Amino acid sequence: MTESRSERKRRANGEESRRRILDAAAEVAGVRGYDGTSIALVSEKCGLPASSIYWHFKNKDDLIAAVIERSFDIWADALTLPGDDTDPARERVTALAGQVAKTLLDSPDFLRLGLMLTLERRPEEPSARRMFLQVRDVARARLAAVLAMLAPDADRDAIDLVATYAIAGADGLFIAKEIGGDSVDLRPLFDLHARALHDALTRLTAGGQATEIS
């Protein structure tokens, strides 16, 4: 059945809607956190009245919950591997982190947000705070799947290994430059983060024998 042109023209109303929405609930949800993030103050910032907030979403957990989901799917893009076989790791690890630098500048919303959930216990947990457990496990698996690819001669306990210490690095960083602000350059501390879970690899790869990874 075609779509008529009201039906395709309400659509894309609301995909704008529910873009204004996201938006708004990511900025003010990441300068006051879950907790004094409301229904009213998104709408005061989107410009639109509750109910279209409601039309979207069920309730605010649900809100938050997609905006982590949809940051997420921006920053996973980053977690892909550049260049080819042909060009040195170290470069490849490099290039990836600067990616990952350059997405978190871009959209720190994830992370911000999903940090905050994580550390703070709530006697019932928000449904936003399991979606950024189970994004960020996926974010690890591709991570560990792409260092995988870098070393195929490690085992899986080093691959692992490297991919918690390269997550955990991560989280440091940004945790830097968010109580720092325009005093931290993310950007050369990624390059150097990239160097350091370079030569872990090396040093774990081959049963803990010092091999090059070319």
Second form
Number of protein chains: 2
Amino acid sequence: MTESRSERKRRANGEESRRRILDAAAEVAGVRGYDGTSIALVSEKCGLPASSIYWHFKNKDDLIAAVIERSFDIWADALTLPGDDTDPARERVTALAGQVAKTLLDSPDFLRLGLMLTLERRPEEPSARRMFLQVRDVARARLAAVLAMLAPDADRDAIDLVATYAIAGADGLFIAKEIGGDSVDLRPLFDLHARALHDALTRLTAGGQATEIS
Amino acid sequence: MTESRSERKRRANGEESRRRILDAAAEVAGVRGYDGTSIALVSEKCGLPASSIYWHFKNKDDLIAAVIERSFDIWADALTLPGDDTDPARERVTALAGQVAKTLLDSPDFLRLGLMLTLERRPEEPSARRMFLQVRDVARARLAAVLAMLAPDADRDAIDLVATYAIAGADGLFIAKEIGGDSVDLRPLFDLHARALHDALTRLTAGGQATEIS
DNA sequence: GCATTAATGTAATGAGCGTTACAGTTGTAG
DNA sequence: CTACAACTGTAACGCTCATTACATTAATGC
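So that was the form predicted alone. Now I'd like the form predicted in complex with another copy of the chain, please.
Entire complex below, previous chain first.
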């Protein structure tokens, strides 16, 4: 167990094959959803036979869960609060919203797949769905922490409410972009959203006057 | 129509069969999506054989499109502006948001299916998807008209922006509810949304400029 | 050299899919 | 009664699906 594993794996192109399979699966699943993603299609797209896919992954469920897992970092990075503490809160919220918007535009496959997994309900829940919801909850907690930092006096319920609303807005705007395509300009919409979040945060700050957060 | 008694409707009753098929299809498709909806499942759920389904509908695509078409009224009714002109605009927007929230809670299958159809992209677009987007656009136009009435001074672009944001928020909150279930209380969230919409409207009406951000 | 392990290639399995063919049944019209 | 149209029932078609069995190649350890 303690011997160097990196040496062993170099025998063939296993590592790169795995990556190619995941790339192909992410592309297909992000466009066609869970059911619409067939092993044959992924196989064709990555140039490797089905047996290779089943060598690297237990089954289709495992494959798509791995796609979700690998893509989490994209989300995670978009949720770091930009600027520093001397900047006004509203600008920082707006910048954060802009980051999220950019992420959605740059790699829409991940969220599209996640939302499809979220909406579908089948008798046996795919582990990919569970994985997405888990990852999404991490993102939510992180966002709540950011909001709590921006409004230190707000109570936890208020923060949670605004965080939920923030994510809901992002989801909805993503869908609007999916539908409208080029006719939808996300920037003013996310500005609107950032403004709404900031206002809500200010308003919901409990009891004592909100410490000047703007 | 009822020239004869109960004997008339004994066997050859296609109208009710059609309704039963549509009910079953709406239920299945609203939960499992387009691909997940098999004719066999719908057949089992409505108690009629597959041949009956194919007698009433051209094919699966036609069936699901019919499901979408039939459910439009639910949406349409939710988008009539409550109250009268003497009521303050903010209350009316809040009431409207409440209506939409109630609709989403009462019959979530329709929107769930619609959003799944929206997100999925396959080589041949299902006519059900086209139908949903068309219906959704009607709803959007109607909402824009309501907003224009509430803010007569705002220009058309601003109204469209707010309408898009309004629908995006509703979509996102619906998804939040789908994920969170009972732990998500939609009421304060939709109040928050209504407030955001109202603020955006007044801001656009008063200033003439959307925002000065960025 | 040989054995072992990682990975690929080939081919098949059985199940479920959408769809159709077609015979059977029932209400209505002539 | 017969004829016919509106359905329903049974059974199959061809196809794709996820998955597996198994032979094969290539790189490593001994």
